[in-house]
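Encoded as structure tokens, the following chain is the form predicted alone, with no partner shown.
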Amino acid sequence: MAAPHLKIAEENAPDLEALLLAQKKACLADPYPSHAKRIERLDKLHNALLDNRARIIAAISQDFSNRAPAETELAEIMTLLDGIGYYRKRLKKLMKPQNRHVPLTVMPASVQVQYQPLGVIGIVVPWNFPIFLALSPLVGALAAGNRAMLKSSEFAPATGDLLKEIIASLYDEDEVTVVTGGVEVATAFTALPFDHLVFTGSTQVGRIVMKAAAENLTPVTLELGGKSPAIVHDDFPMEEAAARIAFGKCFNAGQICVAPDYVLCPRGKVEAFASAYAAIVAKRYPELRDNKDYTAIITERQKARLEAVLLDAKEKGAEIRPINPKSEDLSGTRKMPMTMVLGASDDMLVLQDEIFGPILPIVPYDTLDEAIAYVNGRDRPLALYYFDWNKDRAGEMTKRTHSGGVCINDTVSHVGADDIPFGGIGPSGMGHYHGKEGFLNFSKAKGVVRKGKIDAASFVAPPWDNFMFRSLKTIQGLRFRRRKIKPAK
């Protein structure tokens, strides 16, 4: 079905329909790219990351006004190289058709599952990790044999322009292409009849994207975030918990969809945790204003939103504790100090909406059951972090709570583990990419039954009162008798 013509008022707006049509025609001409072709496409991306490392770091830092180079290396470049390496090593096995069980009613035959490329994948890129969250789903899409169109974020324009230049130097437009532009382009992009659409962003916008995709019955992968809790058990050392949580929360100044959004801390140890957290943050970031290691907020609009969240909490009675070791004046910059919020209540914005910035509420609990009930009483988050050396309790935590992913005694690192799926559940998203699940997500698992020269159906065909059909019923009756139900313990 062709998309309705979408006029975009933005100057120099791309012709999205023409780009999609070209890619769809290319898919028809090469519906199942060879293993060698897929590896070639991945290797081009691998080399481009190495060749453009410094430019990527500079562009992202320009968009943020300051992004720590090490954070870009770790989160945007190293993880992508690992992801490409994962598929290079395993792609041949993933592409191989799988033989499946042949039931008696289908014999004689072979039964297989073949993994076919979906076609053209649309990828809507957010601003917080504008290279990783563009190319990570692209890597899975290319490994599965697809073509792709990417819409870069207008809030990271320097990175978007660089990404467009790099991709254009690697691939023909009918293989992979990047489009830039504002809200109108993004809206038109999500309305296109892609074969699959990947969106990373807020839950609110995710609903709009899913509604637009539904008009074309386009399947979606949504990575939406939410309020990811960090739960610290009473037996766990508060200093150790503070250090590990601080790494994930301070990274990119908390502008991560899987950042620890709030901490559930034993009531009697809230002050111990807060003191330890303040000490470790101050040690790692002894100054803020001119510190190249401390990332700024992406836009003034986002900074104003975060300041409003703090003001709301303060006016409603919460205690606000900024961690600013030198008490620097940060006006004129987009930097915000990491700030703890104590005594927050559910009527405050800080405990209602995803924070997505350097603000950490610390919520007390009395029993572990109470902490679990607190998490389960809210929308299912993209990540959950639990700190406890006891493996049995940790195992129970993973079973009794629902989240997109889990880290035990760590934060955010599960995103970099290439052999496990990354994805949300419910309000935190749907679908997966990374690893085997990423390949499957961007493939059509097509069931294929192959019959030989013997037509077994002719022996059981009507009239149904024949010997072969009666025999088949008898065999089935012997194989599938009523089961005695054993009560589960």
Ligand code: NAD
The other form holds:
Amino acid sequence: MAAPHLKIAEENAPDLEALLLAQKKACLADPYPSHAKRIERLDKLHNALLDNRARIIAAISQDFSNRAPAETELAEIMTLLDGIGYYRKRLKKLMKPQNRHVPLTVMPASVQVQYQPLGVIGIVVPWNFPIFLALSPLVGALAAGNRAMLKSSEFAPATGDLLKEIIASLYDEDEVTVVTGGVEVATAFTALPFDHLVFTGSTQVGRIVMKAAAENLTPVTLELGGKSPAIVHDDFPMEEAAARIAFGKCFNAGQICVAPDYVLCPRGKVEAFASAYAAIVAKRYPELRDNKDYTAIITERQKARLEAVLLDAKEKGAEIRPINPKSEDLSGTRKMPMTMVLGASDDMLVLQDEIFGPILPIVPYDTLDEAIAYVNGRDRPLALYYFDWNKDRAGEMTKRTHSGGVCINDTVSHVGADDIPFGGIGPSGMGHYHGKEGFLNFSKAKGVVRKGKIDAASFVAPPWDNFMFRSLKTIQGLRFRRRKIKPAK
Ligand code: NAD
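Instead of the form predicted alone shown above, give the structure for the form predicted in complex with the ligand, please.
Up next: the whole complex, starting with the chain shown before.
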């Protein structure tokens, strides 16, 4: 039975149940949208991204008080256009039923897997990439033939309003719709009996969302966070590692689910890494206050949280090294300098909670085994970054650690590789989207057996002591003559 509808006290609260009902009805009327229909839906989105490029950049920047326009172009628009292009090219093949093996006991028949749209997908969106993380799951959902309801983040209200306007201009409300609102709306939204729910946000709220979905037995894809390590091998040049780590860490001022959270650095190289990191960050962001390239923190509350993390580390004895090349006074802004933390210990917040901002602890290690044990001793992260030219060691690293995804000699770029699945593991999430796995995630892989005019079952049917059943047993006996399989030596 569906969970009772939750009343929302928020002003102008949307009638979520009515929206879902309308979408479910529309699904029944068109349960299997054609390839052409799905492409048409994707094309509309593609064109809207091009038409609204400047407005998207402006809205996100308004929400952040400053978001580097290039970051929005790269991470919210270009990646989406790539993702849409991926499905435009491959959708026919993905939709095609697959013929599968027909066992003797089922013969004669055809055996297939058919990929059916699930129905209505709920998508809960965080604030950090408020367009990409709304539309990227939507692209997968539409490619698989679904309809969708999106809930935008209350902490990116200008973008939420723009998204709502764009989507309303492209699709009927019973096709795709966006709802805005705070936690109350989000709570009622996640209590709806969707056919699938995608939640992108914190691990803490992910737990609440999964409980709410369980009431309806709604399957979930949870895209959560965590502490993604960057491990630098002793042989790897520290300037190179610093430059590559800085790109992923400074992007969106560290407010990325897959940002390198901390660096595991060979003990004797910590100082070399720290000075290379300070130099490259200062070169890329020579000033902070009026620098459009340097993104601000989303809210005062988040900024205060990050400052408290630094204070906690400082009070417990860590060394705090901000990278503020012109020593600017940033008060009155929501900008925070990228800050390295040296000498951090496990009792400090900086090594406990996901950082999600411009703070980088550098943790020394003595042996690679010790670094691996450090990672394996903690929650499974969303991403792991390993810096080593040696391919064998890199291969070992991916086998000996668990994480949602991996980049070797890079950070964050796996999110943009549209042909590989994206998703966490354990506390960093479950399920995948992007690429083929995204299509599968939003489809029911339905097993279908089709029999023809010959009804083989009638030949073997009881009474069981009949010739056909005895023959079947003989044939099976001949095929599997060595009934027990000997273990391989
Ligand atoms: P959040 O968990 O606070 O909020 C995410 C969404 O959940 C918002 O839309 C919010 O309205 C809604 N929400 C809040 N309380 C809720 C409740 N009780 N029930 C149902 N919904 C509720 O996360 P955030 O602060 O917006 O984003 C930051 C977090 O998201 C970080 O932990 C980050 O790592 C994670 N994240 C993960 C990915 C990923 O792809 N894995 C991407 C971006 C961000």
